[in-house]
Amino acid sequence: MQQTSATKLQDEESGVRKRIRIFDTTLRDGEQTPGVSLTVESKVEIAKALDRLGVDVIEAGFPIVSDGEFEAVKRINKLRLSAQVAALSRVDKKDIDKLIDCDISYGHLFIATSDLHLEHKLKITREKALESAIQGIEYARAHGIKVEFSAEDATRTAEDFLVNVFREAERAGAERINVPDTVGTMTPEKFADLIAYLKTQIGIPISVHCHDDYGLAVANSLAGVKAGADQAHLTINGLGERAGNASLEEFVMAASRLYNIEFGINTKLLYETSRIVSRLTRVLLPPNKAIVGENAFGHESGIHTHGVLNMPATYEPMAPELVGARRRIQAGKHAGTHGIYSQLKALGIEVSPENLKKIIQKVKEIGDQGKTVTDTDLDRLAREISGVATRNSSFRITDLAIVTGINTVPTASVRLSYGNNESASVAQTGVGPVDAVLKAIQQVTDRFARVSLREYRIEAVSGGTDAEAEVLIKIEDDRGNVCSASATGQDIVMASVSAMVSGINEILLRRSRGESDKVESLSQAPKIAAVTSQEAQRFKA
């Protein structure tokens, strides 16, 4: 990254190290997200993705918790990954024995140290906590386990006692201490002061582990690293207890781009890794999630699209390709000439300046009604207004049967025709009829393009038992192409089928044309220059 003089000065003043370690705890603290429970196979898949990403340490789990957790840690430890594999343990002997049974060489040992936890949770004295910590560390070290020691609730622990615990942990053989902001109550300034002070008192490396209860986990982690910590505990997508942990993707990009800190992370895999974790944990990301959200590089406003199409840096602080994402232009009431033109170009539709005006006006009218203009909606509008022939669909639904009821697993049988009158019939089960039929469709279309359903919602169009409903979906293929589609009908299942098939056909069109959601510069679009005299002057020749 090219540095400005301001960035260099900031680096010099902060004393930030050029290279820090990333300790990923997605499989441990991240899995403690309420409602998340990963199978052994899922944890192994995520561990491999994290290793490809380039994290330094993978905390594989908490072996004492369950047989499945023990098996997952053991399996991951045998994968011979480039990353170190760690596992969590209380300072109790029985916990540490589980680490030994897993053949783990890196143990993350912890005990609470705040008076609040000691009195109300553990019901022990400070002296007993300190004794337990020393004994646990010594026991682990005696069995060849390298120890990273955490003082749980460190940021609410009396400072003199915290320092004493960490000093004794170092004497007992811990190779690293970790400072958890367990309930996210620190501010960046206070956390930086604490880490800087601990650096003067402790001779071993320091990690930081921040939670996001006040939305400050990433900021606090950055402050800790600036103050001298050389490792940060993070999770993909910011998963974790309550409001979650510090987000790996946000921390890495902010630290590297804004503070010139180096990692072993392949940032181009951030988007892909985020999607793997989201799929396996079944925790959907907010569209506006920084770095990896679907709208992180999405633009609708005419002012923004005009700028970003001519020079992406006008409204993007980084190139989407840097994190493995793609730029996306959204049609809507805020859209302008430049954005709609670029979308039509991606759809392979050429329109006259007059028809483009009509299309934009219609898009704004739909937006003013509070409705979403999907990619397939725009395609349909453009073809109706410009008289462009409707393109042949790659896939068509020719037969559908669904079985559902009490004590019956919802099952859908579908027949899809495609290509030169080829067809395929499949059956799938699901949690409901819609889930079953969409899974069946995906089973057929996966051989052409692997797509995943990113968003599904239903909006009522009219009232009554015979009401019509609009189904809106958003799908993404394995190349990062994102497409939205909608369909309206009284039968929600059929509307869902129509939307899904339309979306898949749109994805296939983009793939066949070698197109993606990455928009092109309008400098090569002279036909549009006549649309409005004022905007035309801004186009590059």
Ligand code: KIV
Contents of the next structure:
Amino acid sequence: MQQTSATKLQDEESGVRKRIRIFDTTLRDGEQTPGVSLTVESKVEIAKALDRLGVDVIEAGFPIVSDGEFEAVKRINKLRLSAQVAALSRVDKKDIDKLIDCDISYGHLFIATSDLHLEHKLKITREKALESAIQGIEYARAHGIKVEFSAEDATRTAEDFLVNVFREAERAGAERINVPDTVGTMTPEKFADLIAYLKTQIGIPISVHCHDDYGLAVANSLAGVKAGADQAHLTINGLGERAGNASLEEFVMAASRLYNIEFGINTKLLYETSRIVSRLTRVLLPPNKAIVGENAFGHESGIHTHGVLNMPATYEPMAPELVGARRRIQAGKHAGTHGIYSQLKALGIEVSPENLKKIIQKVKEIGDQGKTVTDTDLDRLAREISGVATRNSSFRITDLAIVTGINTVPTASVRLSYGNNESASVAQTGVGPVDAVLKAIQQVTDRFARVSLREYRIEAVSGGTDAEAEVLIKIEDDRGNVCSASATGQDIVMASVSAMVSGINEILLRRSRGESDKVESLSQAPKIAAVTSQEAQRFKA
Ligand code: KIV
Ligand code: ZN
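Alright, leaving the form predicted alone aside, put up the form predicted together with ligand KIV.
Below: every chain and molecule of the assembly, starting with the one above.
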């Protein structure tokens, strides 16, 4: 393979920042995540969020796959978004006709080109694949569709054949080619060489489309754009087939901050967009997910919280506000004085240096038992130790009845009291009793704070059918307040109810203190309470 000067970063050569186009495929490859299926409404909601985020292209779907998919592509195409709307199609006439029926002007056409796919999947020769590609592109062009042509499994395709297919695609009228690393087998070095070489052979712009089977999708995409590609195919939260695609949020932040590449993305909407996609696809994020994971700006250990409270840059490579996220301090066995003090201050609890020591000691003991110290645990502990009165809860469950069984839809009826002797009763069904009762609670509390369940865990504390179980939940409201709460009991439904109600009460308390603003304006509203130097002196003494 030929090595060229194009492998150098454009900005290294010219000092000019490079502008890369973002082709978002959350609604197509992302929706191909096993188990994910979106309704037309959900796809429209995500498309609007992607448009607000500022992506250049939204691949809205693959119209041939179902009537709903066809409808979604059509609806998104009519939204008059700022982003271009593309849709996927094989090079077959019947697929392209669907693009025409959706009035799509940006077609993403593909056919596999590796011998592996030709022999074992399509069962056609290279010549036939080439002919089909040319015919498909010409047919789409003749109907006024601009074509981005993908050679599926490009990175495992014989190089001379790949170049030939791309050249013919260009000749047939494709406006752009895409190089998919379909099963993620590239390394950044090999991918950079391939893209640089293709740049010398093809006259039209190049996209890269990387999968994450070896965890290299973002690194490979970065290598691809460094080598000359000017568009990257990405998905929110790295959704996609198998291990997923290159994650948009990781690529954008790494490319802009570490490679000096420019985008039209409003990075402050990354966290919010990630949450919208997670909620609608029901794919929860691992807490340690870069940029948008719950721990991406979370700190527990004493050394880290101390550093971050004094100067965030000590343990944060970027400010959370830059991606619309919040800094979070977690109590646990690694906790230190600064972190716990700051958390208590945020809870509005004043403690003496002696009580602070006792609280930290207790937190560490709980941590040593392998348990999570939730926000509501810390609040309770601090009030018990320092004798601060327990605050009046906003919500209390006063009645609860649950029906479940065979041939019975699990149904929960609850009565919640709040405020000045006000109360409300609702009934909800669910997939199980816990689902039903949590939905019922949320139906009442929604008008005060819309929360969604981010995490739900049950841990058995003892054995037997009368075992004690601990329910841990994490909820987040529509302003980005995250709160963890737990409750223990022999009845897991009741423990779930207690945890949920205390979590919601905690969120309401935070909101009433005005600690939080809308996610977009987080830069003015740091969530964690700073520790002043006088305070630090007081508990050091
Ligand atoms: O990964 C892939 O090869 C694809 C093609 C349809 C472009 O998603
Ligand atoms: Zn793909």
